[in-house]
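First, one chain by itself: the form predicted on its own, in structure tokens.
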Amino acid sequence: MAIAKQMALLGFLALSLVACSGSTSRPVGGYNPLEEFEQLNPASIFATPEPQPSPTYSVEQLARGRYLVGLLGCGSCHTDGALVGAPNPDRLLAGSSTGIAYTSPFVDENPGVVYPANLTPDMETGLGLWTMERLVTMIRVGTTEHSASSLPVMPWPAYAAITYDDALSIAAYLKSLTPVSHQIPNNVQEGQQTDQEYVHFGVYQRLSDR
């Protein structure tokens, strides 16, 4: 996986925070999608926590998985606070309480929102109950065995060509992390209101600039 591809992906994302109050009121003159937005500087997180020694996975496999998770910048979305520029070092890869909207703020007043999952093997709030095959499938094609649809905003096309062995190494690494209990908010369906924080992805161009 080329570093340039991942950096290009991260560089593509323009993020703005919106604090949703659940109100459906519109300002005089119509809906202004930027009225309640604040420009942010999200943090790129390449740091990775140390895995625990494992009787199941080799040292080389865990090291490879850790390297790939850092290279792919998984912590940039899956570390709490990273999306708003204030990453919590105690929650590396433990999920984000700030969500990511996957529809345009210029179109949808109440967009669909995905909250990046807790990738540590906590049994209640993380991946502790996930099978290795389920993890590998999610990594390679952005789905689970229970879904035919790619997960919104997960940048799986950037590493869709990853080998099975590399995906297995990532899964082994995640399974070997120290569990962190961190319950993230539920995802929000498009059109529903939420009082949880989220950011918008997107790059927009004025028609006059084309």
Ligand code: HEC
Given for the second form:
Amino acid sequence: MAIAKQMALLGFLALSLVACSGSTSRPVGGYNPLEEFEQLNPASIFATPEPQPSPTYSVEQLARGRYLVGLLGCGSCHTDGALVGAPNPDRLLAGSSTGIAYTSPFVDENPGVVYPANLTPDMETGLGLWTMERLVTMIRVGTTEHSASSLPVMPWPAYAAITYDDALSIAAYLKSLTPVSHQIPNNVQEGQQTDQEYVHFGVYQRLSDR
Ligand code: HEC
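Coords for the form predicted together with the ligand, given the form predicted on its own:
Now the complete complex, all chains and molecules, led by this one.
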């Protein structure tokens, strides 16, 4: 019988700060690039904070936006601690100081890292200054008004088929949240060192199994 392809769905924390316990065994015949990593179970966050009543958006629109944000699991990345399995319930959707690496742990000791943004309407640290149009565009096509592509780490291609009205409801809901002041770290360029924690996502397949 054919041996199942060696694919692994990995979510692990880069332990650049923590000494490796050395307990993992080295595979026969080679270097294991994952040896110094620990596998974690990220938390799926479907809980959503209560929006403030708004003169601008209808109750139905806010309820729809809230429903969609919960359903689409935005908080699973955009909530502090969620990516490492310890979400902070007081900071739902207020950004994550754990980042997500977007380059491979197999080749990169210092991967590029992005940080899920603070989605509450705080003026300094959140989406307070974003226009509704900019938010809707970001949700639907992953671009900002400056036309910079947002990395597909955030699964915007999976949301691209969302209707304009649904994206508008999400934007209205986010705009109606109580602002939470929470500054997330700056993104890290590939090759640059960081002492902030980050996780890797990925499905890896050994080329020889193809
Ligand atoms: C798999 C993780 C993940 C999920 C799920 C996710 N995001 Fe994101 N999001 C990110 C990351 C990472 C960034 C930062 C990307 C960058 O800096 O290029 C981001 C950026 C954003 C931004 C841009 C904010 C800014 O200041 O630039 C908005 C708005 C946003 N996300 C909204 C959402 C909404 C709404 C949902 C749910 C429908 C969602 N995200 C789901 C990871 C995620």
